[in-house]
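Just the one chain here, laid out as structure tokens, in the form predicted on its own.
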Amino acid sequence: MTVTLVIGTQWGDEGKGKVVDYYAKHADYVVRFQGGNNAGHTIKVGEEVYKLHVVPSGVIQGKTGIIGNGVVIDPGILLQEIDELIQRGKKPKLLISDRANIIMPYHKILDGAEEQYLGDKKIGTTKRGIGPCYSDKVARNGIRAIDLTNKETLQKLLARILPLKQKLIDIYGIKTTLDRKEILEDYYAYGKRLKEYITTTHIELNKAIQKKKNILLEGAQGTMLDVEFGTYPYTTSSHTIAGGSTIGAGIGPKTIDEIIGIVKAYTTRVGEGPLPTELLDKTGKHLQQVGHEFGTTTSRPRRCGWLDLVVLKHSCMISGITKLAITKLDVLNGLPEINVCTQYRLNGKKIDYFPASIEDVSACKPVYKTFKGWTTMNPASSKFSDLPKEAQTYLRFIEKETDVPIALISIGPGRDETIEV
């Protein structure tokens, strides 16, 4: 392993968190690229379990973490994560872009906001700021790591910020004032305290580069969630895929090995936007409750579904991945028939590919494959082999079809309940 990026195949909470953490092992940093406080990824370790929203998960191996440019930052959620771990044996190698967007208190007032204003329509955010802050990095009107080190450089960009965003609190009907000095105050007391943490993450990591050190790179959310080429307008503000690692970590395209795709064994959600294969029926209950299927972030319960190989090949058609990684198929435990989509039958006629429009994905009927389900699955299985045979023939049938390789398997939460093939 020279340079690996791990992502998501799907709407994000697919187990990149203990996927990451396996890998790491073998790393020697490891990378978020992109996305903010709204993700989530748990590790449990033992009965030690980790929940992480900004640091990368490879900390917990005592890897170096780099918070990559394209990430942004609430610094106050941040350093909650860094004193927690602390205070738990866990002290992090950390580094932080100087070039990641920080999320400002407006973009959390702002972003709730607009999804009260949206009402029915709305998009279904975590309301933590990312959409706004991404917003303002792209209007250039952005507040960066750096920027917290200097009390100078903030109060101007501060002066220059502040009114335009008071002015669209007060159109929006919110009786809330934005003191600039308090702000000043509270923002740069956090850049004093990140600032043994923030550097030029970019150049270390090409350095890390040609000295071929072992790099992971550890998306957030899902390609599903991308938000070019998922759900849109029901997605997140960043790019989840491959062609975002190498802009949100500062790295040439070039210079990744290996791109190992997280597949959920069945699909998940959250918030709003379609999800053809979704199951609200006693099959879509023991999902959600057998697979504990509660956002990390907002603990908000998960839409659950058939897997959809639709979206799965879509997936690792856009990304180039070369391994999946399957979670949670201890989930699918005790079903006696196990559906998976294979295509999606719209205005009459069968399609292999996803559609742009969400209205057309909203119409889409998902077309099925069944398998005979299966009754136990040993916990202590550590060969594929020792997986039940109708497990054996799911996957085989995951691997035929997106022609692309299956590289591990998880089958329960814990770092040890995992099979590599």
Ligand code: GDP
The other form holds:
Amino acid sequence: MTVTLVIGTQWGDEGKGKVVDYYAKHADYVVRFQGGNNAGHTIKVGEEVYKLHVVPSGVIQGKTGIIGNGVVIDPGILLQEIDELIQRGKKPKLLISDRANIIMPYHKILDGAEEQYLGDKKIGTTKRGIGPCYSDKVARNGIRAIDLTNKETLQKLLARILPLKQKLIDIYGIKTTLDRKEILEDYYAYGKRLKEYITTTHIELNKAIQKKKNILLEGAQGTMLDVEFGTYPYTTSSHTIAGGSTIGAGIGPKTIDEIIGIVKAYTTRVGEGPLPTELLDKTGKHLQQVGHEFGTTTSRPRRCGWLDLVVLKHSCMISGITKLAITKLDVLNGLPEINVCTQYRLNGKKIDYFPASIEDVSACKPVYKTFKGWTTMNPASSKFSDLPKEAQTYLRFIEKETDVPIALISIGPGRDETIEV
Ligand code: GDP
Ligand code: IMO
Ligand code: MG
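Write the structure block of the form predicted in complex with the named molecule for the protein whose form predicted on its own appears above.
Once more the chain from above appears, this time first in line as the rest of the complex follows.
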């Protein structure tokens, strides 16, 4: 039995959906433990493409999906996702934590209002209400999944919370009146539909661990969007690093056997905030176009740049990553040269750690090591030695620098376009 954690090591969209789906063949449970429908995880099986936002990616393999206590749930979106999967003949086996916080209409309104207020200093959020919902959770003003199943409790919570939220909405100058009755009826109706899935998922998971079941923990976003270790304040509002998984799923840290860090073979970022290796030239365009780098959730173009080993080493250290999964190696095919950032130059000095100050990060200039590119990648490659020699050299360099072995290489979006090392 194993408990395997899969997390993103960069700014999200590393290919977590694809890799989780691949590993899910061995899993009994696949667990989301943080984030919400800001995530967009893509799974491609044959000609079928699934884009999941809240439902764990393992349900496509028919495995039980758990939405853990650390996730924030927009119940309308979740129900829509469940309905779409049912329509496509993939009725998900699903369990939802009774403790998961619920994204309410005012969270979405306030997410938009805060961004508008920030103007050119905006975070570039997905406007899904994620930040305001997590803020309410830690301020102890949250509404949780269990609360949707009891009308009286929900009514009392809304009576306490809505007047304050209305004041905030008014201060931002947004012309919206929160209708207490309508919100009560809508969210109680969601609760009625979701009731069959809502349970003590942490108990279920701990029992499964005792029974030596295989559990796959599916991260959302990536290390550099972590609210503590990312490019704060240009981050999301949850813990995307390994530590977040034990809190967000309700399992002990010592239960995790393997921590797989997903690394896109280059770097992308959606939204605002510094990206030290960003390319605003034709190579950046190549990566964006060949890699189809447009957001799964918001369709925004993703900013692209070279692989950044300062970032990757930071991720490996903070999460204790034990194995790497490299994705989108195919996208580099055809580039004459490939750069990898090994250090930053900051105020005339070379540094090899990720600074805390956002001004310092913005001032960092990457120091590159240049590799010879390749043009001959066989899309049917099934083992490491099938890859072009130049690609092998590139991958071995990543392993050497991070001191973490590569376990998987993805050379296309499909389930089969995967090499186990
Ligand atoms: P996630 O948020 O980490 O799950 O990643 P997304 O699904 O948002 O974005 C990754 C995109 O790259 C999706 O469109 C995937 O289908 C696609 N993808 C994943 N792995 C590969 C790969 O190895 N090569 C190529 N070309 N595309 C990939
Ligand atoms: P997956 O799981 C890429 C980014 C947003 C914004 C910042 C804060 O698909 O990798 P939020 O709405 O969370 O408050 O936005 O975080 N962001 C993501 N970027 N992939 C994601 O998820 C993201 N989820 C949030 O673009 O910059
Ligand atoms: Mg994504």
